[in-house]
Each structure stands twice: as structure tokens, then as C-alpha cells.
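The form predicted alone is given below as one chain in C-alpha cells.
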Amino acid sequence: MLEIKNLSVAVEGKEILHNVNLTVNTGETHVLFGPNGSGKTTLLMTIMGFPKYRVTKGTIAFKGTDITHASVDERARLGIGLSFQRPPVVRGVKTRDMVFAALKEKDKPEMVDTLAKDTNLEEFLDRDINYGFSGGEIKRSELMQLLAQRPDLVLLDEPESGVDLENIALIGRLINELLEKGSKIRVRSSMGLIITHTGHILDYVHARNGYIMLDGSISCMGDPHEILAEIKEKGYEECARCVFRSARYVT
């Protein structure tokens, strides 16, 4: 549903991206784990198809069809929908708004109470979006986006960041509803790439794949829970002395 091939993105003149290659099937929840400023979230915002973002080679296919140069709108009407790691504050637009211009059955507006009742949030309707929201309710406030949008591809970067103790399980079960969860991985229509940087989201949301993203490029896959394990044992540094004795050895 999800092929990169041997994609490299350049931002402002520098290429951040190099010859990344992932396939995330229908039904299936990868996770990217990786250092600040490894190229994470570039990764999930080139997919998006942000214009600072600049493909200097490869491609992205999504449901078939070549999405390489297509804009952002056009990637969200296939069906493709973010969660940004720190969202911005819009003054003069309601929540309320938003959430309807993203729902996807706009012939049910009554939707939009139901979702923020499910995402607790049905004091911040009528309030400017993300102004002066802790960083939980931002995050349930992305999340109440995404699902009245319902997208077949979940992008989410760092969904635990900024989140307490308290709001981080309802956090794991939205997105486990976005993602389908609840279904059998043959009936599911959606799939999910979740950007983690300390993988506490992985105590809530179960993942088939986990990678490793280093200045830029993918150096390993694996268990997602074998890969944390190993991070939170010897560290990125050592995941980096991995890769270098890995590159001697083929050289």
C-alpha cells in the first residue's frame, strides 16, 4: 500500500534523505525509531508531500499510484493523514471547524460531538485551535482530526511526546482505533508509520516492524520490541558502531 523506493530528500539545498527504502502493507503498524535529527521526521513529511521537503531521487507509490510530486492535498484525499510532533497554534479558527472540514462523512455533522466526547474534548470545540492546550490535549486534538478524516495511511510523529501518565493510554487507544486494532489484520483497510523516540507508545499500540533511521538512512529492521530493547540497553551510539562495522565488513 506503502512503497518508498530509494528515496533521497534534499531541505534547502541539503540532502537529508538517502536511498531510503520501506513497503507498510494494508493492516500493518510499523515504527521508526531513531536520534534527534536523524531525518525522522523528514521522512514522514516528505511522504505528506510538503514543498520544503524536495525528492532529489526515487519514488513514493501509495495505493498503486506514484505520489512522488503530488501535493499535499492531493495525498489527503487518497487518503493519507498527519500527526505532527509539535502542531501549530491557528488563532481564528474553531476546533469545531476543523474537525468538520476534515470529516469524512460530512453528511453527519452530529460526528463531530461524538468525537470530541470520545476524545475528551468537548470543552475545546469552540475554542481557537491548540491555544492554550497542554500538550495532551493537543495530541487528542490532532487525533480527533484524524479520526473524523479516517485516513487508509496513519503518519504519526512522536504520538507520546508532551504526554502524561494520564493521558498517554487514551492517546495509545485512539490511535488503536484509528489503525483498526480491534480487527483482524486481513479485514483492516488502514496502516500506520509511527515516528518514536522513546517507544513508550509500543506499551499501548501493538507494531509489526520496527526500524532504525541514522543520518538519513535506514540501518536496520527487526522486532520492534528487540530493537527498543537494544536501544534502551547500549544507546544509538552503539547502533551506529553496528552499521559502521557492518559497512567495513561488506567493503
The other form holds:
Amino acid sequence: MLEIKNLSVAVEGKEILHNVNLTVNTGETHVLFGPNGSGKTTLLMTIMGFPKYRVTKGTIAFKGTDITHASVDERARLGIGLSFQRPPVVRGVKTRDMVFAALKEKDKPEMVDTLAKDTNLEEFLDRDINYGFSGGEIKRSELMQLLAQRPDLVLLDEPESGVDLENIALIGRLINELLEKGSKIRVRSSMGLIITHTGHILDYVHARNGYIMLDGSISCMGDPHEILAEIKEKGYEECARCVFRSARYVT
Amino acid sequence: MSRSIKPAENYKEKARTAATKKATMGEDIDLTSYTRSAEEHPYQKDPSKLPRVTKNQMLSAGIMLDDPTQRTGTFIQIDNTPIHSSVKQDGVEVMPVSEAMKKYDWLGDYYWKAVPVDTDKYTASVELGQNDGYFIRTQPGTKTDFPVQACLYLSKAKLAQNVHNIIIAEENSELHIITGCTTSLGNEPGMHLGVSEFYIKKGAKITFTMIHSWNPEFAVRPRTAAIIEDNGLFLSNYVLMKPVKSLQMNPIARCNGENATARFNSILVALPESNMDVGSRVFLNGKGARTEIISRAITTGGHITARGYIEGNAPEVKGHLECRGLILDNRGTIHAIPELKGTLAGIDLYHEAAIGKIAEEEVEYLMARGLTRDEATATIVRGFLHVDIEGLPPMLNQELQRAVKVSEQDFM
Ligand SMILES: Nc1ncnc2c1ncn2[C@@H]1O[C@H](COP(=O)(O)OP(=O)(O)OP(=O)(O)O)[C@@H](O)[C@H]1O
Ligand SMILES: [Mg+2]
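Please give the corresponding structure for the form predicted in complex with the partner chain, as opposed to the form predicted alone shown earlier.
First the chain shown before, then all remaining chains and molecules of the complex.
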């Protein structure tokens, strides 16, 4: 379970997130909507633990442990994984090295090639990570690394934006695979928190809740399909005025 | 040592006039504090019989003696004595340069023809000291199956080793060389002066991979130049990741032929107290000539000057210069000096230079995959030192990467 309580976050001295509360139970996937610059990426980066995102108030707990001040690698080893919206290029570090670094089952190095095949990135393994990758290739590469890492909490920052129609099905399938871990016994142990603008991802994963982030606060919670329909119909402007929703969420 | 080259007297004369001429770069080394003489070492027919410690030291510089199946030929010089030279492929010659002098009277056409004897006191010292060196040559059309390895080894304290190497790839031949220069002296001073003259004939190719492994008291002054004819290729890789007191070199490639190509890759790591000034100069004199100069410099406390110079003097030439430096310790400094000169229209030269520390964002990206901070940093440093070398046979590339990997352990 991921439990975020009264979380406020500042970046470079400026408060971006204000009093965010959010709980993802084991086995659940939640979806985060919100306009550009509203703080969605900030929330995911904070959960992952990047020091630039300074927690000024509140707590983050994962699997019953307070991780508010844990380092990035501690969180990764605890089972949190993030697909970056804009990962950095690391010159000289090969994609193969990244996938292997992420690989949970280090005794199965052949997995690296298998995953590259699954994500249609075989030719990228010997290229510098993210160097000259297209938008869609970055998305697949991020998922490939997460598939190696097998996190219990999967944080996906716009996994489908910039992805063409053909690849979107592939991405959807890969995300499902990430989230459906242990599905053989029909008990899902993994959790997901996915940022999306288009909502395409809802066609592939079963999402329990949707949220709208507005100006650094979560302003509404509900059925993700319904929320998406409302956003499409009325836009975020309307959403900001929707006192009912925010009232319902706050209580 | 007797040499049968006629104009040699002239060179001696010229050398004497330059005997105190300071180099234009690098700190001045007092040559009088070194000796030129060393006792002779016995010839070794089977170099695998050398003492284990010696072989290990040579191995650290890429010289393999226990299993020479991966080598086309071997040359070993200890102090002033060539103790072994052998070759097992027709059309490839490996011998002490003194022997080649006796054998070929035409060698005068190559002797001090790429590197002027009066360049500075160090080239002068090589002519006046004459402690041999190697001669490696491929006959027209011959391609070496495996690299030829050459080891210049210093075992006597305070010796200045003066070697003169001549390397010739005749037309359409292909010659791969791995050179290891190293010493058995743990912390005692020594000096290595090496002149290397490369001649790459039409359509020929030389790859030259040089690994240096010295000690904190060593002064090193290599003087190298290559002359490349039509469609020839000179590919030079240089690795120095071990301590050195003072090293300065600025090899020259003259791409005189049409479409002649020169590529230099340097991997430099300066540990505390190490001082290195390493550059590469390429003159694009033939139409369509090309070059790429790439250097990676890391300091963990020492000083590095990383130079690069490309001059375009002919139509349709292209050159790219890339210097990247990483400062891992505040005591260290890196000074990158990339230079371009064009003397006519229609040339295409550019350079990139960057010095910095490891980007925090990159470290954190790797940490998000579960690596600790130290592991992430090491991975990035390793990646920084990894240069994909185009045109180097896979085997040599692997050996180069292995040499880099072994040395990494010293500073990471
Ligand atoms: N390093 C920074 N310095 C200053 N402001 C920052 C910094 N990083 C983020 N911000 C600001 O924080 C706000 C939230 O950014 P964030 O990236 O979380 O938005 P987002 O909801 O993910 O937007 P998008 O949909 O465009 O990805 C923005 O106004 C952004 O400019
Ligand atoms: Mg974002």
C-alpha cells in the first residue's frame, strides 16, 4: 500500500504541491489527470524520492514503512519503479547496462535480450541510453527497464504520449504485464499510479480511481472513465469550479 | 651501436644544435639528471620464459606473452636492449630498428622524415642516445591476422630510454599494432623518450593502440608523427590511466593524400600529482581528407591539458574534435584547448569541448533503477571512458576496454 498524507512539496524554494492525500491499495491502479504544470510529475518524482523535490510537510508510507526521507535507491529496492516523462541521456552508458542494472533476477542476464525483443528495442541495446531516442522509443525503453526491475509500485508518467497507434497497443500490453504480476493466481500484488492526458491507457489497464490535479492539489476523485469524459466535455476550467467534487474528495 | 645510414652524421650534427632546445609545451625536464647507459639484457627466444612479475607488468600494458596465439608478432625492448623480436606471418616484418638499418639502405628515406630531429631536446636526445627501437612493416597487400605487439620496458632507475620506432604500411596493407610502455620501477625516477614515425601508403591502414603504465616519478616525452597517403587510414588510440609525474605529447598526422583519414582517441586519467599534457594535431592536406580527434579526460586530483588541433588546407576536408573532461576531485584541473584552422573555402571543421562533474540527474536516474550512489557513479564514469572506436578490430577493442577496466579499479 502507498499512503500519502498531507504532502506539500517545494522545488527550488517554491511550493508546488499543497497538502496532497492519496492512497493506493495493494493490487490497485490509479490514474492522475490534470493540466500542464499542475504538479503531476512533481508528485511522481517525490514518491520516487528525488532530492530536488523537497517534502516540506506530510509523509509518504510504502508497505507500512515511512519512506518520506528514504533515498531514491532505497525506494527502488523497496519496490518502487518510475517510468520517466523526460529521462536524461547518459553518454557512454548503454541501454543494455541500464536494463541489466534494473534487472531484478541478476542470475538471468538473458532476460535483457528477451525484454528488448518484447519491447521491440533489440537494436537499441548497444546504444547510449536515451541518446537520440524518439519520444515513443523513450517510452518503450522506460517500460523495458521497469519490466526488468519488476517493481511493486509502478509509477508511469505519461507512458502513452507521443506513441503512435500501432505502438500504443504494445505499450498497453506491456503496462498490463507490469501491473498484472502474479495474475496467475488472480491476486494482484502490484500497484500503479499513472499520469495520462489522453486516457488511452484506460483501454488496457483496469484502473480503480482517477484524480485531477489542479495547481498542486488533488481536486477530485472518481471513476477514471467518468472523469475523463467530463474533462473531454468541459475541460479543466469547469473542473476547477466543481466545488461538489472537491468537497466530496476532501471529506 | 653501428648504423649504416649515410646521412646519419647530418642528423647527429642537427641533434647537437637542438640538444638544449626546450619543447614548446610541457615542463622542461633536466636530461642531465638521467643516464643513457644501461647494461645489456640477454636475448629471449621464448618471451614466455621471462619472470612472472615482468610478464604481469607487461600484461598491464596489453602485452601478452603466455599465449601469443593472438599476436602476429612480438617485439620487446628492455632498457636499451631489444631482447626479443619475432613474427609469424609472411609479409610482416618486426625487428629492432638497428637491424632494419643494416638490412635496408632505403630506410634513410624514412629516418627523421616525419619527425624533425631538431624538434626539441628530446628528439635530439633520441638521435644522440640511440637506444634502438622497433621497425614494423607490412608488405603491399598484406593484412595482419592479429596485432603485432611491441613492448618498451624500463627496469633501470634514472635511465632515459631513447627509442626510435619506424612503422611502415606499404600500399593496400593493413597493420594492427598494440604497444605497451611500462616499467618495473615502483617509485624510482625514469624517463621514456620515444620517437615514432608512421608511414601509411596508398590504401593502407594502421591501427596503433598504445597503453602506458608508468609510476609517479616518471617523465615521458613521446614524439610521434604519421604521414598518410591517398585513401590511407591512421587510427591511434592512447590510454594512460596510471600515475605519471610528467607526460607531454602532441602527435601529428599529416593527411597528405586524397581521402586520407586520421583518427585519434585518447583516454586519460590523472591521479593526484600526475601531470599530463596530451594533444593530437592533424593537417588535412589532401582533397577529401578527414579526421576525428576524441579525448576523454578524468582527473581524480592531477592536472590534464587536453589539446586538439585540426588544420584544413585542401578542398572538401572534414574534421571533428571532441574533448570531454570530468573532474572527480577538487584538487584536479583540466584545461581543454581545442583549435581549428582553415585556410580555404569549402572545408568543414568543428569542435566540441565540455568539462564538468557528473550530472546529478544522471546519477539519480541510475539510482532509480536500484543502483547505489557509488554504483551509479562508477557506471557513469565507466561509460564516460568508453569510446566506441570505429575501425578498430573487435578483438583489439575488447583488449582496450579490458585495459581500461583493469585500470579503473585503481581510482574508483
Ligand atoms: N526545477 C524547477 N524549478 C522551478 N519550477 C519547477 C521546477 N520543476 C517543476 N517546476 C514547476 O512545477 C510545476 C509543476 O510541474 P510538473 O512537471 O509537476 O507538471 P505536470 O503536471 O507534470 O505537467 P505536464 O502535464 O506538462 O507534464 C510547473 O509550474 C513547473 O514549471
Ligand atoms: Mg509532467
